[in-house]
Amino acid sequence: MSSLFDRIGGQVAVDTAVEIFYRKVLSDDRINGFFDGVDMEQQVNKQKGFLTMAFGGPNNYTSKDMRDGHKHLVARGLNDSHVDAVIELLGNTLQELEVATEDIQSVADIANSVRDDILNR
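Chain above, on its own, the form predicted alone: structure?
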């Protein structure tokens, strides 16, 4: 069976999804405040690398682990509702790109598998 990375369309699809996803994030008042002062070009590139790896593509991800990468956001109030919003926006993005429903669920499952690390629990 092919990897999730291949099923959703490989690197081009991941890159496109991340670009669309962050446009949604930055226009969503539930979570956009967490990105104030963030270098979005760097953030987009980190996310492309992370999702490529998480979806079974080449692993070129070299950034901090989930706990260290989000600890400062937890201190600013990051909680389950924010993680839910991110998963929702990512799912909406993948729907727009006509990714299969079962693959969108797999993406949500991957995101939920790191929820406790993101929230430092």
Contents of the next structure:
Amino acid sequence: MSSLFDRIGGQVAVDTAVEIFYRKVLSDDRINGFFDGVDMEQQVNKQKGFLTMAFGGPNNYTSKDMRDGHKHLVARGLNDSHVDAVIELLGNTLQELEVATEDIQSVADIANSVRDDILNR
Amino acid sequence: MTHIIFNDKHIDLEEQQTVLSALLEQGHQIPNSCRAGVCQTCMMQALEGNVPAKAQEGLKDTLKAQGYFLACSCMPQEPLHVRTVDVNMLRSPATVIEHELFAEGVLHLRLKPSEAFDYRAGQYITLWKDSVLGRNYSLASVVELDDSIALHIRRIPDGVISNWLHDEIKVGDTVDIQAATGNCFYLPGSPEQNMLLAGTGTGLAPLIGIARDALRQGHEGDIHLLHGARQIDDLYLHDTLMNMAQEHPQFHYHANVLQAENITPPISKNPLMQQISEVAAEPADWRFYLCGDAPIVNTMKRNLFIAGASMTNIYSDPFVSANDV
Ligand SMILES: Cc1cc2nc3c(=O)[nH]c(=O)nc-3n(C[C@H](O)[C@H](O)[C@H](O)COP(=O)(O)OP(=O)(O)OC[C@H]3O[C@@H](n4cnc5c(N)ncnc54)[C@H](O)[C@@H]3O)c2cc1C
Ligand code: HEM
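What would you give as the form predicted together with protoporphyrin IX containing FE (HEM), now that the form predicted alone is on the page?
Shown next: the complete complex, the earlier chain at its head.
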């Protein structure tokens, strides 16, 4: 059976999803404050990294990268509710792209598996 | 922690410290301006060691290959041997052939480069006052149409370079300029796409260059140019743009002025952002060029993206200065 990443559509899916997802993030008052003042072009690339990882694709991020990358956000109050919101928006994005429900669940599971790293616990 | 070698001296870098900040801390005079990897004034050269890719973003391949990098964006992971660049390699003189006010506080400067100077309308050059003080200015001219380069320079209160250009420089003087750079220019693909160009103040400089370049290259879609200003007197290219609109049916000019009375179209008191959403009501298919004051450019960019514009269709040049960062 093909991998989750391939079923979702691989790199092409990441490129398609990234703008839809990032648009949702910036429109969502629960979390958009964390993205203020960051360069949008650079952000789009980082979000591609995020999506590739969440879609189960090839990436080189370590647990330490995830901790270091979100430390400054935890200091600004990042908590479980924000991770939930991100996972919700990710789900909505994939629904719009007509990804199968089980695959959306697998993506949520991957995102959840790094929750403690993201929140530096 | 790692270190750099500069003038045969070993200088330690703190965690997350840039080469620029370490050198300035040691009292070295390194040219710099935006400190955000945009203006390229802090270009240096690596003689030995690995330059992080981020420190070479936006540089021409030929410069990258020679180890040039931007000191403000360089946080090396391992020892790096660096030196300042030979300024004559990067800069060339240009003669001032026109020096006139467009309007109160906005200078029209025309320069004749001493040697062939290639660029794309909308890119920016670095203009140097001396060996360390340089600032970016956008090209309002079109290389294929104009035989000199045109800059629009707004006087900034207490601004070192802008006041020098306004008050001391005169026709016949020579100034040093450095190669054009930046990604905010017209590309001929998708000629039928509608375009919206918006900016405040001298953000108009790159925009008029881009608009003329698009017309020159046979762009077929509509081209809307929006100039945001505080008052009527700040609309320093009003007549030129009115004429362009008359000459080219596809070109539309909108002036959005905060304080105004007895105005008639294309001047309105519509806030710039609102005007943008009215003109490009469905931004998904449009191409955008946004220039000028950094906070305004960044707000326009974010709002347009949220409204459905694609990042790949948004070109922008925020006029950042060191204090914005
Ligand atoms: C890519 C790019 C393109 C640019 N193109 C143009 C252009 O076409 N025309 C043009 O006029 N300028 C342009 N600028 C801005 C220009 O490079 C200088 O920042 C500006 O002229 C001020 O320089 P200065 O030496 O006079 O002021 P400085 O001595 O650097 O600054 C003096 C004070 O003014 C503040 N300041 C600096 N710039 C501004 C500003 N824009 N608004 C309000 N306060 C400010 C500073 O923070 C500082 O406190 C561009 C900048 C960038 C990055
Ligand atoms: C749910 C699990 C999450 C995963 C797997 C994840 C993953 C990532 C990845 C891979 C990057 C890119 C790092 C890089 O390339 O530099 C990143 C950056 C970022 N993430 Fe997350 N993230 C998660 C949750 C969140 C949440 C909940 C927020 C805030 C609401 C958030 C905000 C950010 C921001 C702001 C950046 C960019 C930081 C910067 O500017 O450098 N992330 N994340």
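Bear in mind that the values here come from a model prediction, so they are computed numbers and not experimental data. Numbering follows the first chain given and starts at 1. Take the two forms, find the largest set of C-alpha atoms that superpose within 1.5 Å, and that set is the rigid core.
- After superposing the rigid core, the C-alpha of Thr62 moves by 2 Å or more between these two forms.
- Relative to the superposed rigid core, the position of the CA of Phe50 differs between these two forms by 2 Å or more.
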